[in-house]
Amino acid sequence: MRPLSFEVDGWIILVGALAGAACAVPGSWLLVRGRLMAGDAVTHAVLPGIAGAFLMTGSRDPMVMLIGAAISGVACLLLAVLLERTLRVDKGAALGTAFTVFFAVGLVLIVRGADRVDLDPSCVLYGALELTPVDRVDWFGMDLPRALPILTTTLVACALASFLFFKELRLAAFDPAFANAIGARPLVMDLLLAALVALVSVAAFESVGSILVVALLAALPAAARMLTNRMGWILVIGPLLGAVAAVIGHASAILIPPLVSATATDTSSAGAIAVASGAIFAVCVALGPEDGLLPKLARQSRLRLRIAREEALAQLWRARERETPLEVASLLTLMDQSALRRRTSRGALRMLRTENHVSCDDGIHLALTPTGAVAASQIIRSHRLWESFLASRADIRPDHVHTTATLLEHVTTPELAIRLADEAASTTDPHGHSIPRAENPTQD
């Protein structure tokens, strides 16, 4: 295991972070448009253009490769359109066929030309991020890694395009019909987005390869989307996650292999960054504040517990009206009939006793405390107001309103209860039961 050093690893991490950030910007727009696979197609379609330009010129000049990538990408899209319109091939199948053919042509060009020029197929496919510190170029008097100014310029270009055309890109992404109606030209935005994807594919292919760039285009924006719903923040968080993935990925490529095998020294940094991007996405899927699995499960658990708590209060209120003491086992049986889990019901009872809403002096029978009676009366009030509303306004038979009212009582706000009381204009529900008063709820 070699120690990390800034002179070597610092440049690798910086270039990897710039590659991730540059890919995350157009990837974010592809994500919200539901076209991440189109980005995959473009990154594969530009490969023969990149390889052909390099074979013909023997130069890795970014402008030469960008021209080759643009020609190849446009040709791929034209082939897809030709298959779709002339042969009536499904749009997805046409695009898949076109970019697969172009990717295969690119691989053939690379393999056939590898013995004539300095073109390593594995570097083109998977990148050569480890060579970043030794592949240097003079840039305005500074001796920098070749990929650094290229990726920096690419990131600035993507960020600038997103800033200048933010409104048009957002309209084209979320409402293309409206965008077209007001002259925002969604087709032009599509072409701009395709150009940005081609640009980052060319800029990043030396560092992370033409295959692993897809992971950066897709995983980082998807992870950012799990953290926020706002497009502007997605464009900010995605590149930041790219920097995090670069640090974690490169460190893992150096530190983990020796722990797995005594003969292993390290592994591909670009591949490790792609894996780190996937791991970051998995963490965001699990912990995202809005749509994350664990927060969603926690919200559902709290909702079930609240419903069980309110159902227990309602049952105890009805038992109080009947002047019949309710045993713990009987209450749990009644709550079972409401499709509540027994574990949730027991948790609700524990919560009510902790809140001093329910007492159980003899260990068998339950009773409402004064504060519990206040809370229970409001649940019953909501239930019976809904029953009155459904029977009088929705013209539902009185013997059919209980089940619906049981669902609605848990989502009734105080303001809605006031409106229901105005609509009901009655002190009893359709079954003749008294509706508790809001101003003095413990009394009928």
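Positions refer to the first chain, counted from 1. Just so we're on the same page, rigid core means the largest C-alpha set that superposes within 1.5 Å between forms. If you're wondering where the values come from, they're calculated on a predicted model, not measured in any experiment. Compared with the form predicted in complex with the partner chain:
Considered as rigid units moving between the two forms, the segments carrying Val111 and Leu332 are different units.
A two-part rigid-body description fits the chain between the two forms; in it the smaller part is rotated by 8 degrees against the larger.
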Given for the second form:
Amino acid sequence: MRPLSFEVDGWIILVGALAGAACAVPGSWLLVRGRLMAGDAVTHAVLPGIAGAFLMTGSRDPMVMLIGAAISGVACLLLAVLLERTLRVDKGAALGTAFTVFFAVGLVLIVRGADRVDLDPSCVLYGALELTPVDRVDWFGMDLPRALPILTTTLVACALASFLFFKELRLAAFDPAFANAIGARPLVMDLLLAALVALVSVAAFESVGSILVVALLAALPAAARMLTNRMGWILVIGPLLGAVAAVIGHASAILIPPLVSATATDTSSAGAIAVASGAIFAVCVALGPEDGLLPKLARQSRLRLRIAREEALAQLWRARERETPLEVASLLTLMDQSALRRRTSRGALRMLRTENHVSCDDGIHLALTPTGAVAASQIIRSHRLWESFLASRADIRPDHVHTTATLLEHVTTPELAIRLADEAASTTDPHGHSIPRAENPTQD
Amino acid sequence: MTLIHGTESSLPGLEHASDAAICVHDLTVAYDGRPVLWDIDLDFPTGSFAGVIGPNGAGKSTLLKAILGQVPTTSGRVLVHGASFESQRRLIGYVPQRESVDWDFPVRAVDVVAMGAYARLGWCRSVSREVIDEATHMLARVGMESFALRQIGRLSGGQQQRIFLARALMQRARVYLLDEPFASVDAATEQVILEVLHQLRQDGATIIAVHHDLATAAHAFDWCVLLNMRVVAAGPTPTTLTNANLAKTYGGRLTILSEAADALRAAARRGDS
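The structure above corresponds to the form predicted on its own; please provide the structure of the form predicted in complex with the partner chain.
Every chain and every other molecule in the complex is listed next, the one we just looked at coming first.
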């Protein structure tokens, strides 16, 4: 294992981070516009333009490459529209066909040209991130890796466009019909977005390769979307995650292979950054505060526990009305009818014991404590109010209302209970049981 | 041609009323070569609360989109307060169908309402504090002020519709075009929308709403357009919303017209290849 050095790895990580951040800016807009596929197409379609421009001029000047890329990118989108309109090919199929053909032509050009000039197909696909510190340029008197000023300019350009046209880009992405109606020209914003995608693909493909561009374009904005509901924050968090992916990716490309096999050396940093982007996305999907899997599971299990708790209280109240105390086992059997898992039911029971709502004085039979009785009466109240309402106002047969009322009693807020009491206007449920009075006197 | 124009109600002819808020003349719109609106002549009087009524596929939304210049027209022209739509764009407030946007979009209710001021703001100008204040005020007018900072995806359908209405209010328009504003909304929302629209009309605005619910049409609108690919009848509600006209509107397409439309599409397709 080689030690990480600032002179080499510092530059590589910086270049990777800039590429990741730059790609995430137009990627965020593509994500919310639902156009990541078109972004994917443009990143591939620029390849023949880049190769052609290089083969014709022999220059690696970024401006020359950008012009070539713009020409082939636009040509590909036009071809896709042409296929769609004239031959009535499906939109996705037209785009998919057009960009793969363009990508293939680009590869053929590069392989043919590689005989004569220094252009490496694998470098185009996977990039040459490891070589960036070697390929240097003088920029305003500073001796820097060549990719650094290119990517910095690109990132600034993307950020500036997003800042200046934030409101127009957001409107065009959210509601193109309304944008059109007020003369905000959503089509111009689509073109601006396509131009930004072409720009980042050209700037980033040399260092990180065209395959990684796609990963950076999609994965990190999607990860950022899991963390926030604000467009502005997506545009900040997405690029930051891009930079994080570069650091994690490059470090693991050097540090992890030796752990797996003693003879292994560094793996491709660009590849590792793509994997890191995927990993970051996976973490955000798992932990995202609103739609994340783990918070969602936690919310669901809290809800199930609450329902089980209320169900247990209700059953104990009914047992007290029947004057037949329940044992733990028979209570659990009764709760099984509400499709509750045994584990949840037991958990709810433990909770009620620690809350001091339920006591078990003789070690066998369960009983409601005074505070437990108050809580139980309010659940029974909303259950029986619903039964009464459903039977008297919604004309549902009395023997049908129990199941529905069991569902509704758990979602009844105090405000809803007040309205329900007014509507139901009854002191007994359809089965003749009395409806407990409201605990809060204002509800009576 | 008697099939198209031969209705007994007050169909406007070539001479259009000069006080019309929206004047549609000989408009034909085709999708994919197949006409969905034939030779539409319509005047919406200034200050009217007009409903555009007809069955599914009658071309109601298409008529609104054609007025807004959003669909290419085969023939005809549209005037807004006497001049072309392009020059009068700022006079129009628009409420699209709720289904036309992605409600998971990362944006808050107040930001959506502020979009109604974008045309005034112009390019590159950011949304100012005053615009946000005004947007909050518009949210209050539709009873949604406590939801200003809510992500739009977390709102109910009726609340989303009110957000769209508040955005149209931000446009400070003289003519409001609404596409199915009452579709699948709760009773409270319908009441709020009607109140706001009546208030707008009292302030001199013209309201044109696409509507499919016949039960509420009679008391909601004072002007009705019955549409089914062509104008069946148009005029004040009491004389227009008659059983005879409704039967004509909802009693199936004019078969000959539908067949002709299909033939035109087939011809257009042959012409392409």
